[in-house]
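Only one chain is shown below, in structure tokens, and it's the form predicted on its own.
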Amino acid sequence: MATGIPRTSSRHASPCGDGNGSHTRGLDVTLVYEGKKTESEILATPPAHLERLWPKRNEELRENRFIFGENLRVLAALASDVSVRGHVRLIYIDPPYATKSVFQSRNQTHAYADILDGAHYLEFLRERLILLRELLASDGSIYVHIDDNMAFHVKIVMDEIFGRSNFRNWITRKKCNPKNYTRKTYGNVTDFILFYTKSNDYVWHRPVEPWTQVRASEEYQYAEPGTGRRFKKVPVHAPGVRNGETGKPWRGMNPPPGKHWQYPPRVLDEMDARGEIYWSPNGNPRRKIYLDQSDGVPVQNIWMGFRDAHNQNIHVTGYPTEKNPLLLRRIIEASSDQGDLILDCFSGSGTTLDVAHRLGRRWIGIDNSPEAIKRTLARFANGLEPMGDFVKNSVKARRLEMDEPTLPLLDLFHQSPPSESKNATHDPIRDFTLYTEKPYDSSLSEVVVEWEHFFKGELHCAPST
């Protein structure tokens, strides 16, 4: 396991209680609003009672959990589960954005309503973040995907819950192509991801982007005589005065005023003996950094390559606000290891769950939208479809509706031979247990029956046509 241990100061400690059930140590700013509960009230949320929908009780229980229910009560239930509380290595959530909108899938089916605003929205999210903190492992991370509607308020709330010293990044993502706005404003093409950790010691695998020939030539401008290895030159000193070994003269030279050597003179001698020091014509030392020792370009906090579906050929589930799988891949690979437990309590189309599964992580997904559960099960069975197919299918469905009094609840699974499938290489995800919060309203009954047939091999996995 790789861990990142950033420099800390005594002024900002890891979150700890202040005697009133609050994690506000080190904060000089908090939000005050009507209806803000105490942490103790939130932690006393009545837990959901869950029952298994699939597989049946007499069948084998699978470790991954997919839960249909209201996530606050489900999180409260997970907080009392010793196998989950304090063991979640990574949390990613893409909650509602306080847009006061109602969303539909591409087949015009109701998906969810995003109608909370202001203080009601903040408290809705804060309650869930406090419970998520309890589930997070001491070396775990949480990523909260949000837009500019409430991002700055949410940042203050997360500082309060996780501690300002555990804020790592405000990531800006380009979400779409440029817009030709008719109103008097700049085009809105970004949203944001707030990255926090539970402590200063957290799982971290630095993501890098591969070097391009042009970029490598620009940055590594020199070729070493004899070996031909490309390198760049960097200073061997750093800001700040030191009184120890790194502040002493080396080769008769003192560090520049106000600076110190990056390494003790003994280490600099060893580097020079290996040919890793470049001496300028006037005798100034520089360190050689070789291109062939670099894994790639370290990723910064502006992410350009993870747009949402932006043309008819992009593969999607058809669920609104669906995120790019490559975005989740970067986050999961950076902040977890194989076998770690990942949680998404606004799982929507199931992108987090799908990517986590294929990267060898365990997972828990929660959503209270029947449409989200259906779309995720369809994704598990059939994979994704080109976005344009949903347009063609909706036209076909409207035509059928005029001729037939009823239509099937969902075209989730189809009786087509695997060889006819456009997704013949798709590997279905079956390794999970589907739960529902009690009392169960039977809204998924037909889908569960269809899924059972699919799992038993009575239906083949093939996408809609």
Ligand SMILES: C[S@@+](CC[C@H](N)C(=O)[O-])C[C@H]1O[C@@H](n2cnc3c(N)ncnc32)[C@H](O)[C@@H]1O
Second form
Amino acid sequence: MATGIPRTSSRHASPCGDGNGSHTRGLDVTLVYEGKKTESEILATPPAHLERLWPKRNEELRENRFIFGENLRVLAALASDVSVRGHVRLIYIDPPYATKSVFQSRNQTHAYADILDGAHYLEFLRERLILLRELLASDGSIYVHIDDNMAFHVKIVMDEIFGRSNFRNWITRKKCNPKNYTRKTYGNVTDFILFYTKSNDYVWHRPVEPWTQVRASEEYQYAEPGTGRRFKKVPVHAPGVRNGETGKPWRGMNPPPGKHWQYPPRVLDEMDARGEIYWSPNGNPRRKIYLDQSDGVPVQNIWMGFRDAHNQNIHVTGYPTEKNPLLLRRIIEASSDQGDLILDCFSGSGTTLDVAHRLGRRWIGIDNSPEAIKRTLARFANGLEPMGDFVKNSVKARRLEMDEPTLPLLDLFHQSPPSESKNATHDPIRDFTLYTEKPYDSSLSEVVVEWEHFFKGELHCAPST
Ligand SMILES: C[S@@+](CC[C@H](N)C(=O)[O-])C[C@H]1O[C@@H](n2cnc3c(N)ncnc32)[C@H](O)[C@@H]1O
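Can I get the form predicted in complex with this ligand as well, since the one above is the form predicted on its own?
Every chain and every other molecule in the complex is listed next, the one we just looked at coming first.
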């Protein structure tokens, strides 16, 4: 393993103010492409005009916002809203990936088209990222989910917009099971999440995974005589020569050449008195790190456990490209606190909104696909369904089989009381206001009626009645 010495002296500091920028000192990379607008042109985007669809205008406004509309104009509108601009603590987006594909839900309904490519695609994303930066709080974070199609171009654009020194991680996610490719390439089972922050000072709750017995005993190989506590041995010195206390001899021993003690000799004495130093048979000190003092295994930048729907028992909405809720849970818990405002302007089936809600965060979701809005409302009402159910038969077909009356409209919401519904443990989400961008083509009118109907039905069935 490489043990390079971090250069932190002012002689080596990056112009951007921290270690990250130093890698590109003197290398000012920007992408030049056809149709690239100036930032001021983008910031002057005409804002969307929004109209409430639910609850009705005479009813109480709910804080979370779910918006049907073109996200560029909606973001421009949010940028002039003082309660949003500079107050969004976390943004997660999972935009189109320039796949040149059209996506359908599992019930064959058109969901969205991902047909922009090249410079058009990049500028589409850049415009939105510039507005998103305006909305982000000074201690906020943004995660952009992308695949290998455009990831490198998007990285450079994000460096331009957020500053390279605010780049935190390039996360690799295992998205699916291995594929049996017949093409002459390696199987493609990953996509990527680019993590940036607005500044150096950002909300961060380091995620850890629990130790497994095997992993713990591999890493913490020793048991302390007397206490039985498991520990591992690590060096008590670090790379680099120091002239202060940590460069002085300890117990008559100098630090190894080119190194310094990790602690001043006085502290090393205290640690030794507490039994925290292990002495090898030939008299070399090592530091003991105990398993019982570890919160868990710190999460690294390869995420294996968040594949999207990969077997028939996984619960989904049926919307294409919907992401694993546990992935969103990791991101939201790491980069926000309870009560924080979370934004997803490509919200699809509502994964971010659902998870944010259940973790006690406030949220804003935007999508311009009627199918996305419908699937999200169905998810809010009923929760998710086992993926196998979409394959076996639709909700409507099941009702016909069971000789139940079918719904006149979209068949998205179950009419049965929660206790009888197939997802009885689901707690519906209704603490939001649904808006549409104007002019509105009425494409959601049926689903809104059905949504209202669903909740009126639910109120009749409250446990107290
Ligand atoms: C990859 S999907 C997001 C899936 C989502 N993460 C989920 O878990 O379901 C991308 C979404 O972006 C939406 N979208 C694409 N262009 C948009 C635009 N200009 N304004 C608003 N939404 C847009 C599409 O309708 C689609 O639902």
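Rigid core (definition): largest C-alpha set, two forms, superposition within 1.5 Å. Positions refer to the first chain, counted from 1. Just so we're clear, the structure is a prediction, and the values are computed from it rather than from any experiment.
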Taking the rigid core as the reference frame, tell me whether residue 210 has a CA displacement of 2 angstroms or more between the two forms.
no
Is residue 326 one of the residues whose Cα moves 2 Å or more between the two forms, with the core superposed?
no
Cα displacement of residue 338 between the two forms reaching 2 Å, rigid core superposed:
no
